[in-house]
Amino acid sequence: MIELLASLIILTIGAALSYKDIRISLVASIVAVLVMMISGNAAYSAMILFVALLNIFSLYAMRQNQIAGLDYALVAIMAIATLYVFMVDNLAMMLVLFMVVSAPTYLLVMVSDKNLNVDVGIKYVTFMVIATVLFIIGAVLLYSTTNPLIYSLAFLMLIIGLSMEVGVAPVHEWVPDVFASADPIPVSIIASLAKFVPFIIAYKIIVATATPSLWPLLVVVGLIAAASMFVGNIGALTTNEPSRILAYSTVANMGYILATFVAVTAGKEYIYFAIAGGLLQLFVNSFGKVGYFASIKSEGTSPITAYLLTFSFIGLPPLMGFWSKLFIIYSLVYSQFIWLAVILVLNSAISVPYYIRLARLLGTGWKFNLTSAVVLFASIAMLITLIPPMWFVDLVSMMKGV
């Protein structure tokens, strides 16, 4: 693909010249992502671009970090892979993209504008390597076996690898410690842009390999999703530290998204609604985490932006978080998982107190700096769905491999 090659060349040149001026890499990274957008779906590409730009400008606010200049290129590579994964259904290419998105986070998690967080990096990388191995083995076996026992084992390996990668309970041990110990800006990248590719690839693999005997395994997935919702929301209720609240919030949100996998054996319409709900929730989680972690970095933000992010996470209509949960609930009900839909609604109610507390902790006043601008644009992104997003369901129906 010409656009992909051009993007990579631009990134390479920008990163090489960053030793002279990191702004060269900043501009090159933005241009590279824009070039890659040409060949993608306009709506999906625009939203991913917005997440990537927020991540890049967040990094620019801490431009004294140990890999300043290279960090923009790493985020751009992740964004390009996230754009490209929407357009492919080849297993080998999907697994390459999975590693391309995961690997840059190994370095990003350690950087800060103070000291290099090596201890945090070691813990994070250990979990991610195990997650990658499980995910890849599970994916390859799902495509290569017809034996029901091996298929079941491969499916569970894929789900466990995915869960460990994104932070689903009960394999979420790395999330609270890394979120609380690492610099807020790199963590916001791990909590946002890095989440899309693992879920999109898992959707494509499971839809492509689904069999009629999958139902008992889907029940297991539903139980894991429900456990992650409860663990995340109850964990967030029991802490007052903003970073840990956001860590447990991520565990809960990943549970909401994992729940959508139970719809893969339903009709196409329900699969589209399930994936649309999952992807919208990923965007809610991305914009929210970028905004909140930028608020932590700047030691506060405007109460208006803090509450706008909060209300979207809670699911107040017509913000993005309302539509994502509505689509997920719709797909669960019509896939005969009414009990899981009820658990999701219950957990949304449980989350209200800690999200309100988080808005109070961080909504201490507007500051005129770059991170506050990032928070502002992240909160404005939650208004994208003021027009009912049925267009997003249509977007999912155009995804290759679904």
The other form holds:
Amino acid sequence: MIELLASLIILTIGAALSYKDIRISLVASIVAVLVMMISGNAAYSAMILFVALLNIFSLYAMRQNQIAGLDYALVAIMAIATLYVFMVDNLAMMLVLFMVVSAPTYLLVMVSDKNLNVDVGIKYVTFMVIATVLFIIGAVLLYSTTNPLIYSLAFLMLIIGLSMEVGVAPVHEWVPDVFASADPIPVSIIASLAKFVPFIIAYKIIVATATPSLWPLLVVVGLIAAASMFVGNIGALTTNEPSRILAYSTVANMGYILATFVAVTAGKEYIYFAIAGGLLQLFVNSFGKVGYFASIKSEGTSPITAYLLTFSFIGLPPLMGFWSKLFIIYSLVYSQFIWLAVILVLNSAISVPYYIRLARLLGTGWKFNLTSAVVLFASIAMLITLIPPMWFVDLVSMMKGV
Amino acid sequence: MSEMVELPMMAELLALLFFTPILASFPIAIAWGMHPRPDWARKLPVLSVAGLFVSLCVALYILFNVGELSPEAEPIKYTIQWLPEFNINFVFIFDYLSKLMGALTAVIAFLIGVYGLEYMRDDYRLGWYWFFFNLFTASMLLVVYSDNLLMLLIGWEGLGIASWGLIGHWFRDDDELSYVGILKRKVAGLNMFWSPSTGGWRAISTIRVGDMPMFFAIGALFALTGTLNISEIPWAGLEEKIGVAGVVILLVAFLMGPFTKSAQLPFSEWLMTAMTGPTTVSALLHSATMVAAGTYLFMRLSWYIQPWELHLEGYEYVYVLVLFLGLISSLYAALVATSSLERKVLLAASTMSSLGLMFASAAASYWVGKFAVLVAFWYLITHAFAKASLFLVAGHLIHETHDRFLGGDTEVARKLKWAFVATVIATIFLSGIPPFTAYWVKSGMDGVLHHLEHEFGLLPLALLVTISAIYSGFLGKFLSMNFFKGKKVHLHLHGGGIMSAAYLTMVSMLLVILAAILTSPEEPFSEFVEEGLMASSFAVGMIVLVAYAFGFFKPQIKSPLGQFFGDRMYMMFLNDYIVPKIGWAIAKVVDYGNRLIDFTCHQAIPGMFEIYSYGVRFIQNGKLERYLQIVVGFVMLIVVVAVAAGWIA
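Just the form predicted on its own so far, so send over the form predicted together with the partner chain.
Below is the whole assembly, all chains and molecules, this chain first.
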């Protein structure tokens, strides 16, 4: 707890001093995250730190924005929450963390180095409010009820809340609008760092409260996941606008991750595989989205990095995207959801053209600037799994509450 | 089964036998392709013929020195490892059939090669001709000496490709003399004339139809028995393994190869238009190679299946089929031959008729025993020499008269007296007039088919006598129409010495065989003589003689029936109309399937995706109101689902 306290104090001081020089806040934010890292699981913390650093540095590329200085602190507090969620299993604390990750994005989505995007902000906040309400009610009810009717209501409320929060079809409508009209850098934060906590909390709550009578509800979850995959992948198929492609790609990716929830009643071993697959896919999505949105910001990147990101999304070994899908498919097959595994594979195939198109649209040429460096590091992160990530499954098994 | 006999230098001898002809044809094949063509290229065919001579020497050595020459002798086998782990090796077999057949092939190929030196002297494609001619011979020798079916297939396919090359030799289709049929003639919209390139295509395409089932049958035999050596396959056990229907299907599939190669009904058309090739090719094709390969293979199978020992139902069905298919093909071809107007087509039809008799006689072995196979085999040999001689004479006549249709009066007989002599000997010796060669063999055949009285009554014998009479009649006609009563022709006499020498040597072989039959006490000659001395055989001989005389004195009778026979009973509609129609129908179905796949992949699926994709994005009109309607609607739906799910639980 002392690390948490220390990092929060550092953050507050840094943010306060940012009216002098925004670089103070930048340094303070990084230090705060590093302090928090010390207590956590090394591998998990390192990967989250990597995502957070990419987010913070890409924000530095738009330091003319309306809340410059404060934005680093917002990202840092999201990162701290994401680190902390690893070792929490109590409901109240989890719900607090959910809010802590969610609230900063309400602000971030509106900032830009030109005009404030109030219109986008309203849409986003409206969705998030409904999502948060549904999620929190669902979570509390799940912990408190034994009535099967209430249980199933609560379960699905949690799932819909989660779906709206992260952008799963058919409640994904905010995603294309926000992704297409907000500034690419805040969007990359929403698409990456903001996604971990809702999923991890949902995993923990559902694992803790799962009953054997869950089966029909899991089928509903599977159907929603499948719908999301199809909507996302086919929606992306016929557009030439990179940010729109990325929006629908997010919808599809969230579908893949939601699919892992059907494995929660399978054996312990498969739950680890399911969660490992889901989290790894979140990392793929994070690094990919950060990389692509940074490329959009800098109007092009090297074809090599663009294709590296694309191949990882498509799922070519040995890139990270291959292992995440492998784990997901493995857990689906062993929890008797073979049809969902087949749909996932089909969807991976459908996604190939637009990811290639994305690489073609963005891989137009290398530029020496900060955002290009962010793209480079994001694409290098896809190579982490050159070491076959069984270590990631072990990491998940050490997570508290699953 | 086989004796262990030391065979000194056998590998080297076999290499000489098979490879010398092919290697010897390389110089001419290469020189002919050079630019500019060297002057000495036209002398190189002599080398090719020398290669054939080497083969002949080896074949004769094998005939006289490897084992004993008797139908009862144990076969001698010589194995060269190939795929020992699969029990598939180069197994050469030397028994009564293969030794005689190999020598026959080599003699005939060599004599025709000598003839070809003069006949093909001024041709425009000598490299092509000699390479395929020698490949043809080597392939046939491989078929003859093979015990292993896979190895036999190599030779079998060599025959196929070489026949395609040789029948279509005059690929320019620019010489009327090389066509078959009357130019520009049409019946019911179908061309009744065939160019050399068409002839080559018809040959190879028909043969492939038979080869495919044969491949599968060989594969099945290997899978079922684990060996491909004809002499070792446990034929009797086969029926226990796959039942009667299995044996029938397997053997009929296998025999599709011999049936097409030997031009039995309904695969006969290619043989008739094979006459578009050079005459030397026709001679070789019709005597000792290609068409003979089919019947030879059937005889070899029967020799080792020994159906007369087995008395199994499956084999009986197959042998009945072959017996009657042979007889009917033979009758059909004999009738066609009576009305053919072209020298070579008449001979082609007569060959088909003879092949039918060989099949029928060999098939009778099921009831009669090994003797029936021997009769068929000796008929093959007699026929080979006679038919090769007749073809060579026909070639010479075409060469001198520049006319492929029957024609010639006594002037031709006087000016080409060696051709005349050879024709007289060949026709008389082949038709079965006593006491000449074929009479004795045919008497044996009469006896064999007479034995079938218990099974089929006198039908086979009656068919045989009818066929023999018709056969003899058109041989008489051939003699008469070319040397006595044909239309007046204009002769362009030049050279011809080598050609005459070749066919005279060829025809003299008939005298050698006659001498052997009459003097040798060996099996099966003694039986031939025994059968020939019977009164019934003599009566048949007299019928044949009368038919020959009739054909000779009245070679032409105008009648619509003759037109029908002469047009080969319109069998070409099968080859040129029905089969292509079926092919086109299949192509059409495939085309539709193809278009469906094209449409599905290039239009339907992409179109579907496009519509769906626009639909997905159509929701995004930027209005929060609509989005919230969707969200609330979805939440309501999920509440209903949740309640339902809760109820179930």
